[in-house]
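Only one chain is given next, in structure tokens, and it is the form predicted alone.
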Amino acid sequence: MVALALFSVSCGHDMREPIRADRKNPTKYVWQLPEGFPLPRVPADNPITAEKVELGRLLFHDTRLSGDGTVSCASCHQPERAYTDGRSRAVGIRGNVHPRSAMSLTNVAYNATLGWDDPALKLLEDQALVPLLNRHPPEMGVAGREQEVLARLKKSRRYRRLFFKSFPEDSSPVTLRNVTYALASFERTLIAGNSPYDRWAYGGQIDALNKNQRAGARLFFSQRLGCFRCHAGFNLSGPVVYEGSDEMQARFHNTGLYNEDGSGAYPAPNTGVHRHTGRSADMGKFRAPTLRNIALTAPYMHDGSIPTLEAVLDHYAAGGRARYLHSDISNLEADSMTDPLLRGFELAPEERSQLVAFLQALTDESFVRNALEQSSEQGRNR
């Protein structure tokens, strides 16, 4: 069951559908959580509410969030591509690059960290000031035009009640820290837990994965692979933060992508954690992201340098690629900053192919149907 809001929502500029909360009791979120999920973490100081979670789908797919009113968050992150884009590097405003590829929001009210390499960015409020005001380069543009988006999202009606029923207590709701905490308590929900794995791990059902796809499960769960290491646990990421846990020490792995000077050196701006650390044990650190819906989400790796399941998953068999670039994979010395969790393996054709068959088996093809009928549904109603 994902966990999605309990009404349907549009995105006119009318009040047709008029929600029925009064505006100093706003309504209780109740969660949907797939079995044996925890509760998400959500901050004191942004309590997650009904109506908050219906402004933040609403801004989330409005492009008049962007400095020029031509892109939205829903740009980068599609509901068909479990919130990617299928490109290997995002595209913003005017056509600018973004270094980085768009990562899936899959499951991303449980990270431990968010983005792809920075250890300090652990909420979701604030990470969606990033992509707003971002300037190297922009992304949505907002940065010195935030008077005239919020100027925008002020002459509709309908976002004008949303602000007053999410945040009651504010005379002026209508602001750049409210925008950022909606968006963080729609983004909250994007929680998906009901895929054919699950229903078979979790489930009971013990047909909802067939031979091969059980036979992969073997293989990534397997001490020869090893791919469990990284992928661990209900989300297969790394650490994770729920209501209740411990804070989780952040992990990221340099997976042998690049070597560019025999050193391990990974092509700037592109570092890894090294490009907020300065540090050279930091070069080409990245965060493990979670392998849920991770058959809809090519091209992959932080760049997206690889193009398919298949070959990440030769790229890892070799032992990364800035190592089986500069010695002998029959003999896999440290010759760069990778990762040793990474030794490489051999991989028969077969135990490939069921390898992909498992990863494939970790859609949540409800997720992204109940994502992309609520996003048609706002369409509809612009």
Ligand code: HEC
Contents of the next structure:
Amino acid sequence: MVALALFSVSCGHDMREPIRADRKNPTKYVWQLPEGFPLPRVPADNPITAEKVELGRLLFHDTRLSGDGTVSCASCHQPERAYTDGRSRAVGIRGNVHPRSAMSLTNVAYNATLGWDDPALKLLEDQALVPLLNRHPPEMGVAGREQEVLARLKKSRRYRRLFFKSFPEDSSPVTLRNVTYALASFERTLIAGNSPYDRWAYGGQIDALNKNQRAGARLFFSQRLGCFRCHAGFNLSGPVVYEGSDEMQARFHNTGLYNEDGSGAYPAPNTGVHRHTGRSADMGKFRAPTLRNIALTAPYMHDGSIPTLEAVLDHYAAGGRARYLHSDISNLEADSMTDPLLRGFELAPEERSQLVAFLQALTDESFVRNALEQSSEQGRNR
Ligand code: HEC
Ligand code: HEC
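Structure of the form predicted together with the named molecule (previous: the form predicted alone):
Next comes the full complex, and the chain you just saw is listed first.
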């Protein structure tokens, strides 16, 4: 309240000194990390503060951030669905359909690369420009309307105050760069690590998982199924980075979803890493996403082409559905670009439901509850 009072006095008057002093002392952001989770890596030029996180949360949920004021980040990344949208393909302004599915933002701070298939996109600050400025298709449609969107934000006293407090070094802080810096700061705080699985594996609560779920965990971590080889580590995901970690080599896999031409082609434009490199060896390669909160994020895969967890398991059991879709059964091994780690396996109906029960035990209910509380609080404060 003190800060607010000082700032409002400052508008148009000459009370600069005390405000500057206050602005120079942003509030430290206190991480609340689950047991065993490493400290997220934060870029040196965007230190995380409580003000930036709050600003980022507001911006994330605000449709004023789109060109025509209809779409926010949260339209496609809804808190109650672990920041996905329940669609197989995301929909931006004026009903524009994106070729791929919105990704969960669960533990996004740790991902070594961002997006389904981009080896070069590593910083949340950079990623935020993609939905804002993308023209093919327009997601939020800010390209060409940047000044209009910023002017909308400048009109709000709450935003003016928060931008000033978040970027004390800038004399006019309401900029697109600072929008992305605040969004990135907020996204880094979306950390989930309080699922029944965590209580069982790390919290010493033997009964946090029931018998079925424990059997499912054994299957997940078995050599026979090998899920853990790609969905690995504390985040059950592809490579992670954190404060003090080594640089991680990005990893992408072809999971045998498509084989259009007998040589493993994926339907354009969703050809995976190939889309960025043009190399045929990169055809159909995508990042293995985290499986935390996976029960909340159907439908599955980069194009939402698998509706349920049961169907995902059938896909893996078959060693990739492209193998059984392809007509020339005799030639399958030679044709397939599918990752050799996906050999397929027999899965009894009982085992299938155990594995689904395990995947459901990866949901962190408090993550969703907190997100919803914060976004409704935000609605009240507007
Ligand atoms: C039209 C729907 C839509 C909107 C609006 C949208 N996104 Fe996304 N988001 C997506 C899709 C689709 C992907 C996957 C893109 C890809 O890799 O092909 C994605 C991916 C991401 C990722 C990568 C996650 C990961 O695990 O790598 C982040 C981070 C992200 N979005 C943040 C944002 C932010 C911040 C905003 C607002 C500025 C936003 N998104 C607005 C649809 C949307
Ligand atoms: C060879 C590496 C690899 C192995 C082994 C693997 N996965 Fe995956 N998984 C991936 C990749 C890559 C994707 C994304 C594929 C895409 O969208 O094209 C994925 C996607 C998924 C998804 C959907 C994620 C989402 O957000 O839509 C689920 C669920 C899943 N895997 C579960 C499993 C289970 C269960 C196993 C074991 C039976 C397993 N995976 C084995 C690499 C792997």
